[in-house]
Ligand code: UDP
Amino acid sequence: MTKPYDFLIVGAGIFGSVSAYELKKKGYRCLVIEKREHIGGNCYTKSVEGINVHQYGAHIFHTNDKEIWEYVNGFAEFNRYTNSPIANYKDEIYNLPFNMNTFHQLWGVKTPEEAKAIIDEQVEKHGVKNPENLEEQAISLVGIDIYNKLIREYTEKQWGTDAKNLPAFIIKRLPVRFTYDNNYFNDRYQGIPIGGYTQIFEKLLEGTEVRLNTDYLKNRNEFDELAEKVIYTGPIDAFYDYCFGALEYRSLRFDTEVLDMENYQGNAVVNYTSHDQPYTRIIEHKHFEFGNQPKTVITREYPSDWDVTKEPYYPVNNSKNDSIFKKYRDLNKENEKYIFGGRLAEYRYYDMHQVFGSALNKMKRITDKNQSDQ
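Just the chain, alone, in the form predicted on its own, possible?
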């Protein structure tokens, strides 16, 4: 007897929504179920006082992939927003990423030669030949001043442990520029959708049945009977009932408030890099879209320990967790019914454009295979 759907898609974030859109184009019958009360996953935006609020932290789209950029622009018009965060260390203000503006603010230098000389001297004095942890790696890249003011305490807040306990690879790609360029990303394409992200998901899911407030794992057997195949975007350890143990994450808490003023901090993103504040950054949402509303909305982000009752945000990709993940991944190698995708199912940190690309590639492989099998 034919099942009512070809694909059951668990999760209405990027991977699930793109999958639904691409499969629907090919004529497949899809049902999308979502545990939350809204679509869009962590990219969900909500209008508050006429300001599009990023409900789960700042999401800035950036990519070097022209095809991905053109794909997302097919669902919304993007503005020219450039991510240029500010760091606040004990009320001292610095530009990020580390560039000539930062070096001038730190040391009063004006030329790349002067800045390089100071960094090289500090690296020589404090650095190590073979860094074994994050602290050693950071000092060997940028010296002690930048590490102490802009890296150490912020990182310890973010990860909930001493920097010496963190692996060196976390910070190996630390951006350092000897130009007066405050653009955080090097990618060619960058921006924020005018009107927020939610509209993109509404268009991706248009014409597809979506059920919100629906927990797949609570009624898994019943849902599995509805479709020939299941695309699962939730936590892979939860899918297998934590049989090898729970994978570790860091979580976040968001404290959002409306302020009766036009401009609170003058920038969309301000990082607080000392232990003086328990939050890591304050987001002022209107600046993502150059808003001039009479009020403003800010969100303080507080990193927190994670347990299975909290939302998982950042995978802790150390050797212990990576070993556990591989065991879960190997369980599905011979089973063609279940398809895993996205940051939680693949236990890796993804930028948005990477999830779009991953979903598009995987759906192409699936539809091409189905076509060749017919």
Second form
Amino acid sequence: MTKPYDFLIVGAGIFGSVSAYELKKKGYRCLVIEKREHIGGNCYTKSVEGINVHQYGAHIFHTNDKEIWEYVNGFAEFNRYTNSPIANYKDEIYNLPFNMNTFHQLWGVKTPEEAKAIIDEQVEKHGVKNPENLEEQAISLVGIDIYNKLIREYTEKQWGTDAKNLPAFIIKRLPVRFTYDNNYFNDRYQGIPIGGYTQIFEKLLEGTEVRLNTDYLKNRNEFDELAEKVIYTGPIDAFYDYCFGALEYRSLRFDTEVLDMENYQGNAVVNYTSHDQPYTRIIEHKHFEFGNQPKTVITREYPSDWDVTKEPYYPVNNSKNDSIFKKYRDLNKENEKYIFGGRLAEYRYYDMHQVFGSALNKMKRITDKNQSDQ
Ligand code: FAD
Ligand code: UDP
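Now that the form predicted on its own has been shown, please provide the structure of the form predicted together with the ligand.
And the full complex, kicking off with our chain again.
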């Protein structure tokens, strides 16, 4: 008997919504279920006092891939926002990412040659040839002063562990530049959708049946019966009932306040890089869209340990977790019914553009294969 849907899609974040859009375009019948009360996953934005609030932390779109940039621009107009966070270390203010402005603020140097000489000397003294963890990698890239003021304590707060226990790749996300350039990203394209992210998901899901407040794992047998295939974008360990143990994630608590003032901190993102504050960042949402509303909305971001009652925001990609993940991934090798994708199901520290890219690739492979099978 044919089932009512070709695809059941679990999760209305980027992976789920792009999948629904691409599959619907090819004539497949899709049902999207989402356990939260809204679409958009962690990219969801909501208007408060006329300001688009990034409900799950600052989301800045950036990519080097022209096709992905054009694809997202098909669903919203993007502004020219360039992420240039400020770091506050014990009330000293520094520019991020690490660039000539930061080096000048730290050491009073004015030329790249002077800055390089200081960093080289510190790397020579404290660095290691083959960095194996975040601490070694950071010191080898920028020396001990920047590590101590801008990296060590922030990283300990963010990840809840010593930087020696973390993989080196995490810190490689941040550029180090010997130019006076405060752009946090090296990518060619960057911006914020004017009017927020939610509109992108509304358009991706237009014409597709979406059931909110619906948890797949609470009723999976019934849901599996509804469709030929299931695209699952939730945590992979939960899908397999933690049979190889729980993967580790970091969670966050967002504390949002409306303030009766026009401009609280003068920048969208201020990182607090010492242990003096328990939060890592304060986001002032209006600055993502150059807003001039009379009020402002700020969010403090508090990292927290994860357990099954909390949202899993960041995979902790150390070797222990990566080997557990591989066991889960291998379970599905022989099974054509389930397709996994996105940050939680692939257990990867993906940015948005990477999830757009992986969903588009995976859907193309599926639809091309189905076409050639026919
Ligand atoms: P998600 O957005 O997590 O969507 C998965 C969806 O599945 C969720 O809505 C969830 O509720 C639903 N779901 C899970 N389990 C079930 C279930 N059992 N039943 C039904 N539904 C279920 N990326 C950038 O490019 N730039 C940034 O500036 C940036 N900032 C970030 C800041 C923070 C604080 C965080 C946490 C992430 C940030 N990211 C950023 C990454 C970005 O959020 C992700 O790349 C993207 O949201 C991943 O999309 P996804 O579809 O994989 O997952
Ligand atoms: N980081 C840091 N100090 C900062 C900002 C970042 O030490 O002021 C480190 C920290 O370990 C963090 C990593 O760099 O986890 C990646 O930073 P990014 O801003 O990319 O983190 P995300 O936006 O994904 O939370």
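These figures come from a predicted structure and were not determined experimentally. Here the rigid core means the biggest group of C-alpha atoms that line up within 1.5 Å when the two forms are laid on top of each other. Numbering follows the first chain given and starts at 1.
- Relative to the superposed core, P167 undergoes a Cα shift of 2 Å or more between these two forms.
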